[in-house]
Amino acid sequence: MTNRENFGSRAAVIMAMAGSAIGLGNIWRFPFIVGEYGGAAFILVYIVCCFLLSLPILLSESIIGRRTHQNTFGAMSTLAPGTHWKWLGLLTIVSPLIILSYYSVVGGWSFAYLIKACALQFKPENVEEVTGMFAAFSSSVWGPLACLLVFLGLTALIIFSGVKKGIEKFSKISMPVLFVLIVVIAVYSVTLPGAMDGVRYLVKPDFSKLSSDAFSAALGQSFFSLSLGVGTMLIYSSYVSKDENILVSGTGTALFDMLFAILAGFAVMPAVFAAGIAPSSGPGLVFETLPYIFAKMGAGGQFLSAAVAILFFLTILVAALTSSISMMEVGVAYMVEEKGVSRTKATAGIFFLTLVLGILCSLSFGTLSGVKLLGNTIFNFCDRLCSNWLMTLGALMFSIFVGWKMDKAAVRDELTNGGTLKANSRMFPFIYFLIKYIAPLTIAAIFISGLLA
């Protein structure tokens, strides 16, 4: 086996991990959710949700990586070997290769609309124009797969990096830029004329908006923006060493990452009240309805409207980065490790393998559109692939693994550094519940209720 790096301390980790979680689910995802299920009764929800049901799969991924330090398919024939556990390993070496392929082309529209703002082109005398903008730019051909290029060729170069120099590296720097940044913007969007009706929207609960559907979207919200179920957490962990208490950095990480939703209803939510527009306007929010909001501004100050506008997308595009980069080393760790291919032929490989199907992706806007897989285009069935099947059974898997599969008492070994950690072995009872029953009945449950609808 190749020597492998780790992360350099807890907070590295933690930068790493919360990188892989905080993306364009943070920004554009949860703050549409929360406009179609009555705001602030739904985040209640949503925080529930976070700690009761994702935080037991993320520690129960961080278990399998750390346990063996090794690659998704070497970690499951490691702690299983001879069994078919191991294709749970390549399930998760599959998943996150197509989700980076679509993944990457939303990637793309986030650079591009960057260089749109930076070019000055949300302006108040063309705002009727702006919201037909993303229409017409996606659905073209070359401006979408250059940017497409763009954004897989700069994730490629951080992996290309390693896990000290790239991963690490680049995520100790962007994380606080990127709180920064959506704090900023957040700030600025209260301050706007009738921005405070967005505040109470997004502070008042109305619990009369519940619903069952409302419960089912907070637990697949909490459940998918922290990435589980596709390997990405077991990966990062399995550069995490030994004296690192796993308890206390996945517990940062979920924190992090729900932190960082919370900000992004902020930073969107009172804007969208201030410009008159409904909560519930749908995932168009951030491409369509953002860029007329930044234009409607311009009439009040150019310079402003640009400024926060640039900001936006900045933050949108490094969201986005932090999470792919997470995506494409599930498949260079294992080509290095299994494969014996050296770091750059494998990150070569992943990048055109992905940047093959993110074109058809991409495509699938304009040229592609009339082709249809199930009904769905190619870009649509390659989210609803991943979103509704792919991660939802790797999750489970991962929660019935540690649970029901591992000897208890290594499961113990690991979350407790060897008894050493004695809040964490006090607490290993109820962490063990959760990862034993609550995580895959509720898991299951969501996943029949997919398979019904």
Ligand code: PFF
Second form
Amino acid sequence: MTNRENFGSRAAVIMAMAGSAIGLGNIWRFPFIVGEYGGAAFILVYIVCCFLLSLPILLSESIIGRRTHQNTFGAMSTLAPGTHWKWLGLLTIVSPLIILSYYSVVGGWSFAYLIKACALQFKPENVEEVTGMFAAFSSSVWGPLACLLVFLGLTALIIFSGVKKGIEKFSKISMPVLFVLIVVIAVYSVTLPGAMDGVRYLVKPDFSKLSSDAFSAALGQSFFSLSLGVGTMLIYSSYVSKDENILVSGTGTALFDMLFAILAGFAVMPAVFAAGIAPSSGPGLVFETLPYIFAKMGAGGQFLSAAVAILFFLTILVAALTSSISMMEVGVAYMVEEKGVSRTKATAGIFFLTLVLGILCSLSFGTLSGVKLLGNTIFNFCDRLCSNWLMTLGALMFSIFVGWKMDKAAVRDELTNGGTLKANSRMFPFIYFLIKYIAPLTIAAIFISGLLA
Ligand code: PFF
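Swap state to the form predicted together with the named molecule from the form predicted on its own:
Whole complex next, starting from this chain.
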């Protein structure tokens, strides 16, 4: 492990981790989940979930990664040699690759929509035309496949360039740009006529609207959004140097991710209300309704609305890329460090593997829509398998591992840098309590209640 790369600075660590966290989960998934589960009250539950349950998992992954400076499989084998914990290492190599396959399909759509926005294809005259555009595009064969190829190709290109020149450089440049873009779009959105109802929807909680499954939805969303349970935070933390404060980088990542999700809510919901569209329109919200809204609401004329649409889909594309690279890195690090394969070959291998599954996921919107796995299309099956099962299972196992299997002194050592970080030392008992008891018990309870519901 002597010539293993590390991130160059604290800013680089936070930008890379926030880059993994901030993605389609924030811009595409968060607004429609908030819409489905009733707005502000759900956001409050989500925030509590992030800090009490997801942050301890993020820290657990960071502790394992930074302790060992190894890929997920190597890390588990080192910390618990000769035990079944290595399966957790393997699980976290498989799950990000499945996620990457279907995530890249949506990443490809955002690339396609960026091109459509540049070609001024969103016309305000006809709502059916714009909303129908999505169904027609996603169910076609070659367009989505070409975009999938571009998206995965870009991901592989960044990963191929390495940790410092690829991941760090791309994240450090793109994350600040993303924040500026999302703020610009949110400002545009809240100033549209009729947008205030959308703002109220996001800030005025109505707890009567909270259903019992809102808790498992909030937990699932926060795991997905923070890229937890699949080893991406572990692998990024394995590139963090020993003098970095992982409590600060972890908390910073969670805060940025939450801030971005809320900003995305303000970019999407006020526009949705302004156009008189139901906030609970589901996954199509971003791709079906927003292009119409942008076209229709172009208060400053066609060019302003086209510019906003371009910025919006550019934001989604870049945010998706900073996440997809983290998924690919888990498998690449494993191949390089455990199998002795060169980085180029490992990247190419993972690229082709995910491309094949990605093609199947993409075709499941059209040609292969009749192929059902346990009643789901291939895309939905992969999504359900990962976000409902594998991520939760992985997250649960990471907290159990750190809370119950790892030596407490080693955990303290990682979180406090050998006792030198005084504030961390004071907070350690509370954080350890969250990792050992609160996170696993609550996650298990929500998981089981979701199964029984
Ligand atoms: N956190 C990413 C998002 O919100 O879009 C999704 C994600 C990234 C999930 C990495 C899983 C993962 F390993």
